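Below, in structure tokens: the form predicted on its own, a single chain.
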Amino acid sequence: MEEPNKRIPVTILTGFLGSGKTTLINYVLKASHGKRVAVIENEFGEIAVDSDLIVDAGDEIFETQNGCICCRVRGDLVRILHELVEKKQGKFDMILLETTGLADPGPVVQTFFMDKTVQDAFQIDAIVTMVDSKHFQMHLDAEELQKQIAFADRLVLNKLDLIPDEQEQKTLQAKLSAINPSAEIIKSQFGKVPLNEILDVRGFDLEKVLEREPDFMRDAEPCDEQGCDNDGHNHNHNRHDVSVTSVGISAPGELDFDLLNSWVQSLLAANGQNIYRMKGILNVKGEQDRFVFQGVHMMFDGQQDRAWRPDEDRTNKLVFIGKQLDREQLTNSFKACIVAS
């Protein structure tokens, strides 16, 4: 009789900036599925915000280095996976690994085949790619987005409420199927999906990947960049569009809500098309709750979150990702919303 597979399943959650990955993670963490989840975060941005946006659900949150998961960050990911094996064994049933919105999923997948301890302890269950229905066409030419779609075992077509026209939805699905005809497409609003369609689905098949990319495993080996003598190892760490940058702002103080609201409106009016993603946690004067905001291009959503904890640092944290971002202008205009002490 064949031994039961005791390896921990890993769901790799990818998708372009603003597609709703963190929203889906929160949905999974709050759902009644009886599984203990370890979350691994990877952010593109100078200031870590995503881990603060994930609900308190008693699950382990690990944050990898800034930027794309490639050779340098792979080492960090392997370290985290080893830590899970050595210190947290028996304390979780699955892993959710969220990549940055500018990540090529390939190096992430390779990580699970380059280290024996990792390979023996974990198995990739599925690559789930979130797709922003509203802004998909705008970023279709981005190589990162095309790779995220091509690698997917499940495509979650999110934010469908923003494109209610059925013909437009069918056209979008046809474009996704043209890139990846084998991936199942799951419709979603607000990051809500039937969890049995994305978790424990055993959707990942390395043989299929190798059929599409025969050299895929060629550079799936650990290396030290400075001393690497593997001619087949790709050390191109600038996989994402180098014109896409991030600006992080960290500033103490209380914010005037009216000034903040005017600032957001003027910012989006002037630069909305160039802002691929914006997110942050703010300290508004007179409020005991955190003010959390997220935005994609011209769309912005901000609302009160949980209450600040007594010992919590109330520093305002914001991250902008996009093109032609003026760091000085963004920073100074935001700080103008802080109430003078």
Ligand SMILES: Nc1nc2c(ncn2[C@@H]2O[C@H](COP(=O)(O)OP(=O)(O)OP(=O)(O)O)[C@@H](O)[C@H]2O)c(=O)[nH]1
The other form holds:
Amino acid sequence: MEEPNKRIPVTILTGFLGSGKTTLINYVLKASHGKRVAVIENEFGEIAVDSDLIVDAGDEIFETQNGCICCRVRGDLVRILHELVEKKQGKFDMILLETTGLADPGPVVQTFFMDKTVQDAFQIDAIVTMVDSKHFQMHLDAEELQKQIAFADRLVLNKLDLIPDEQEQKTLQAKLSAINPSAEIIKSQFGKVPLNEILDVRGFDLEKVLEREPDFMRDAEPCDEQGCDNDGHNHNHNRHDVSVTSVGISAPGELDFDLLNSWVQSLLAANGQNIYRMKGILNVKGEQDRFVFQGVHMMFDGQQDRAWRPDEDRTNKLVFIGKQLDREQLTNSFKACIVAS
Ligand SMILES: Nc1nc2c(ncn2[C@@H]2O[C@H](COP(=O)(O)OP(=O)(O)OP(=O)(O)O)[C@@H](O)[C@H]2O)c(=O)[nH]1
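Switch over from the form predicted on its own to the form predicted together with this ligand, please.
Let's see the whole complex now, leading with the same chain.
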């Protein structure tokens, strides 16, 4: 076995839907730390847009198949890690692994201890959990969120611009500490954190996990479900709250900006509580730039991003994640914003 310090550190970045994981990744990629970073992206939604939202900083982005790596596509994570060992050895100093907003970090961690090639090549540096200070209390009954907080070595209390009151910030910190007293809490706005507090911190300790959950590694049993695409490692097919679903829309055409605006307003007024997350890259008529569309519950942000590349496919791509999503209604009402050609 190689020396532990020769193994590539992996930062597992977790956090509920829309908490700011991709924003933090972009901050890390743009910062001057001199490290070569490989990013592994895992998305829950039917259509993947995160890899298109990551800045092009010359780093490599690997996308797992859609579906959560904590269950359905765990084998795909192992495949990517093997590829990194076989073809990319010596090309990266660290890995940032972004899990879906609904991931249970436990099985993701197990993956790093169940395969010899992976175990010899990688070492979990820390589990960093992003917490949306504006919305996390709405989801505290979600088991996924509780596990993300409980597993964290570092908790990044993000979006503090939305909670300016210091007393309120302290109350939020106390709530997090009640769930996980040992994780250090780092305050943040738009993912801006001192990088030496989240990277290369040697914060992960399997012994600590085993103290908390003695059966943690014993849970790893082969799956014998027919048709399962997992490579034999443990996972629970009912791990997620099944009432949370995703609707993806992929539609060519140019959008009328005013119609788009009214559509978003009425959508949020009618369904804001149930739409946990929406995001997309849109083609607005008359614009040379991509329009990036982001929503977390009632908070919506739409802005122009970089220019479309000449050979780029301008198909509108968007995804909704939430409860009681009406696919037909969402798709038809969105398509009504496309300008007739
Ligand atoms: N006001 C405010 N908005 C933020 C902050 N950090 C991120 N956001 C916004 O929150 C939205 C979601 O951010 P992302 O970084 O995409 O969140 P995520 O955790 O990667 O989302 P998923 O991967 O879809 O779960 C975006 O519109 C961001 O611009 C912050 O500190 N303050």
